[in-house]
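The chain below stands alone and is given as structure tokens, in the form predicted alone.
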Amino acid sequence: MTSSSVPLPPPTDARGLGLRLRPWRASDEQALAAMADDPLLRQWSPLSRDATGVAGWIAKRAVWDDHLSWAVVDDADRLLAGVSVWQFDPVQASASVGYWTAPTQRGRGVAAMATRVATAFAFRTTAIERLTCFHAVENIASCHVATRAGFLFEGTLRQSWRYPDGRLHDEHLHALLRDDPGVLDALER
């Protein structure tokens, strides 16, 4: 059992869609220490900028003790982005997903392809029912993500989250059921 009350399967890699999602290792920290100053990522994810911050970050998703978390490689394995499944709710049966792209990889379609093995990855192995996906209003291109992955749009929330600069941005929530259609279709068996 892990301290989010939900059995969560161990790190293991995930493929579908062309992709390959894999554990966090060491070996990331270089690339992901590359991609940190990357102004989007700046402004919407907390990640670290130093060297002991991207080796926390790291280290804390290499082990799956209340989230899902994978590095999306190339077949070279060249790190192209990042997704996790996390604050899983087991009464709820709900869980949430967040998701960024290295700069040279946006616009080509490798989070929502990420996000949807993820989902597809999380709901064969685990117990939950409903996938959130909540982003600051002004950040439409994670809104374009999230409605590729095939999350349905429910609504703003206001004032819901505070972003690394410091401010309360109002958010989209978008959600994904278990048995909506197709969304066990993107991960290989």
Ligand SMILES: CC(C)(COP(=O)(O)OP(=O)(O)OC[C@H]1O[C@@H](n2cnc3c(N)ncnc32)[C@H](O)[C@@H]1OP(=O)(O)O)[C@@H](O)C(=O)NCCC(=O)NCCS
The other form holds:
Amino acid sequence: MTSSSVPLPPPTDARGLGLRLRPWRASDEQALAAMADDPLLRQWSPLSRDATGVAGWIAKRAVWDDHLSWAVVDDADRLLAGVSVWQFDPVQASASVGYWTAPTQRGRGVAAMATRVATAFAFRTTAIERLTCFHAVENIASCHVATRAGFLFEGTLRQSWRYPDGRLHDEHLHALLRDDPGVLDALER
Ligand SMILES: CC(C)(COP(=O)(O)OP(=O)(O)OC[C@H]1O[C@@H](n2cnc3c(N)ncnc32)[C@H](O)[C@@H]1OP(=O)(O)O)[C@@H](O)C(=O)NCCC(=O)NCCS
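Alongside the form predicted alone that was just displayed, please also present the structure of the form predicted together with this ligand.
Then the entire complex follows, led off by the chain already shown.
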């Protein structure tokens, strides 16, 4: 890949592991706004930092210009989680994944399952070879999610990302390769 950007598919549903990942809609604003005060989202998620508010956050994610981003919903279209693939690098054929789970939906493995579906979709529809996942060392639940989604722990980065608390945190780097076993299995065709 030598072009200046990685060609991405148009906003599309992805299904698998009993979950539906669908593009964000303006009508998600109310459900998202209801989570705004959740302490874990405020601590670890860019959701709490978007200067344009919830509506602006949704509008940016609904357009897949440099990322893939989904609302994870159940059969009743109830919002369970969010997952994105971003930081596409055409030279290195790589990208990163990010996720969060709605406060009322935690503890059921939703983030790991959604991440498996999203990463399978990314490998099927783009030319990337490697997906990374970074989380603050203190964010132990996220470490479990990355591992359960198949991302191998590769090391600790020192003071590598400024989180919404304004502090630089050490992070774990995990990664998944296109050729790792079972990577494409989670996505229904
Ligand atoms: C991290 C997060 C996505 C996990 O969501 P989830 O779908 O509820 O995940 P689960 O709780 O089902 O699974 C997480 C794992 O972490 C474990 N875990 C959860 N909270 C934990 C805690 N406080 N300490 C240690 N382990 C914890 C669970 O036991 C589970 O372990 P397992 O997979 O080995 O069984 C959720 O806590 C969240 O939205 N956090 C805020 C946003 C965020 O941190 N995003 C990631 C940024 S890198």
